[in-house]
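A single chain, nothing else alongside it, follows as structure tokens in the form predicted alone.
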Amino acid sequence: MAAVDWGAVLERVKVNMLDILSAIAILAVGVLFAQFVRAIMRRSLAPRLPPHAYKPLENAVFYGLAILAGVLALYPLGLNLSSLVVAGGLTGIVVGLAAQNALGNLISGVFLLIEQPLRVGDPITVAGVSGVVANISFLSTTIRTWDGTLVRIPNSTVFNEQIVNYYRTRARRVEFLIGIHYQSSIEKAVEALMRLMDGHPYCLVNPAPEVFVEEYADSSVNLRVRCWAPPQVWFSTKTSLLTRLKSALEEAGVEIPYPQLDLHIASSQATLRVELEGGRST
């Protein structure tokens, strides 16, 4: 019976223990690094993102680093990482080609959540769609239009389009055009309109309201009416002013005209037939 070479056995065990300890050390350092990155994200990124958007991002970063540490920890145990790299690279190419649009939307969603050009509840116009932002996820943004329809827009489209955010401004201008009769007094009309806006609770004092002659049209003198209101009450302010405008002008003796046409007959010998109500004609 051959004698057991205990020295060689102990040497192999010693080598294996060193490999195992190295793998454990790499794994521990990787997990600690992942926790460090997560702590930085919680201090710098979490206050800027909504919870439903931040939590998946944190989990993706943390577990991604932990898995990378686990793969690196296999190297001291004799695993050939080159085969994993090749297999992972081929898999990544296939998945990347299959999910190119989704990846673009994901990256755009992260940038939108970091930059925050729009938030849930903001009235906006983007990609030809106007309404209130109902939800922002990593892949898409959902807008509830003014008539209540939900429209889902991919984040890559939102990120590349011009975004008009009506809520971020401190004041939004209310503006409309009103025509008065040529025989009415422009001064009285201006005074009545200024008095209407000065008495409205949401028309701001600064910037001040203004009324001026826009143009002398065919049937009326057109006045441009402007004031500023908080964006939250912009629509109600505009509808309120338009509703009360006619009464304010009537009280001031200013007439809002119908479209009219002056007819001039060139020849004095021409006969003009006029038909009156009741069927009689002259």
Given for the second form:
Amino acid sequence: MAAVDWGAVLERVKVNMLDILSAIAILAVGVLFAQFVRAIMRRSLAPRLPPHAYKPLENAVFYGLAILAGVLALYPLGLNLSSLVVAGGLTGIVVGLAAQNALGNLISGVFLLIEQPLRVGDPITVAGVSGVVANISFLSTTIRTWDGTLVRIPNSTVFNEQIVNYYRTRARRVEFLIGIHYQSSIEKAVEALMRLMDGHPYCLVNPAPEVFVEEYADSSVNLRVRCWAPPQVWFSTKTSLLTRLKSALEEAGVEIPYPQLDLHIASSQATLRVELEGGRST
Amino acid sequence: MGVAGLPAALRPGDELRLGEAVVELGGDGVLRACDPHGCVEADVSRGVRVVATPAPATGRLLRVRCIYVEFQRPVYAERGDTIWFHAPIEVEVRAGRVLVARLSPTRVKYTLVGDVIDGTICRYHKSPAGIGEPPGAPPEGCALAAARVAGDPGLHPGAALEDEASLYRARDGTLYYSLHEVSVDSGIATSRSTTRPPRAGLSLAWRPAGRAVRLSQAITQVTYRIAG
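Structure of the form predicted in complex with its partner chain, given the form predicted alone:
Then the entire complex follows, led off by the chain already shown.
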């Protein structure tokens, strides 16, 4: 058995270890530098720009620098870009198959950042999830739902689903249906509801609020009430109007009825026995 | 002890009333600022300067870019005419350099200028208007504003002022918005704010932070439709 030249082996391992350590050092320094640049960008851009403008920018710079550091880290290991390009043909297929979803998300993320159908801070509904966009990265979009949980949705899903954006309009309509008693005055009810909306700061003057009879229903005359509000205060406008609506109608002498049923007895000879609580009967 | 006019420095015990807005600095250092939409209270250290200054009515409740003043009756105006009207103001209350409250002496209401997709939400106000002369002294909580018309003659239902407008003060305490220019072309009016005072003899009362006054500078613009 041939004697092993341990000195040569150790020398080779030492060289390889040094290369690996150099690569790790370059990668670590590169990522730290990318984080540093991102922090600087955030500090300088955050006071001046909205999150939807500076976050994609800082993400692009961070990931760009991190990828550059990754490429530079390959040099001490004897790999360079030209050899990567040659090897890329084969590895591209392997990696492509393995990372099909990730690449799909990445490409969708780039398109989302370019097209911007949603921005950080926008209230949206996408893929059945409603809330405020908390973050848009290259691979996923994070939504903070109305009850405060964070939902991460892959960008390919966001890109392919129907997106409802509640902020990308200048005004949203607040709308509800209210029934009044048949014996109450429709004119008084309309007047009271119009006064309520005119007095609300967020009910826009134009488009003008409107109240009209929607239908003569079984137990009530149903009025449709509409006003337009800036999208950021749509919910508070709706809830405050609903809260004040009852007292506004009551002050105008308008009654909101319970569901009711008139019972007509065909035979005048029939006796209707009515039992009241407490045992008395008539 | 009352304080008249804006800008005003408040000392302990002072009270400033303007329309429905009230600013009180108690002898115990409690600063209380109220308007029809709510109140703000703060403890202010003795010796800290409390100042109330006028500001364009674009910051109370919602931050908006413009004020749309609808005229009580539409005004016919030709090139070179100046339409005068009243526009609401707000009151900024600062302790030292810190903004403590922004108050509206009049009730806040908004309107949409333009359409739902790409229009602009503006603060709304209704005012009488006059050609060449102001339609009387402005009510409390309002300033005088002037829009110089250029372009086609037309029937103006209102005028838009921008949040970048400056405010000027006359010797009698009347506040003025900086001059606006409205150019009309094919029934579309484009309103631009300038930094120019609308008449001579006024001193600067407020200007947007970080902007120096440059004469005849058009800053922002709002477009709306008029009857041509």
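Take the two forms, find the largest set of C-alpha atoms that superpose within 1.5 Å, and that set is the rigid core. Positions refer to the first chain, counted from 1. Quantities reported herein were computed from a predicted structural model and do not represent experimental measurements.
Undergrad: Determine whether the C-alpha of residue 38 shifts by 2 Å or more between these two forms once the rigid core is superposed.
TA: Yes, the C-alpha position differs by at least 2 Å between these two forms.
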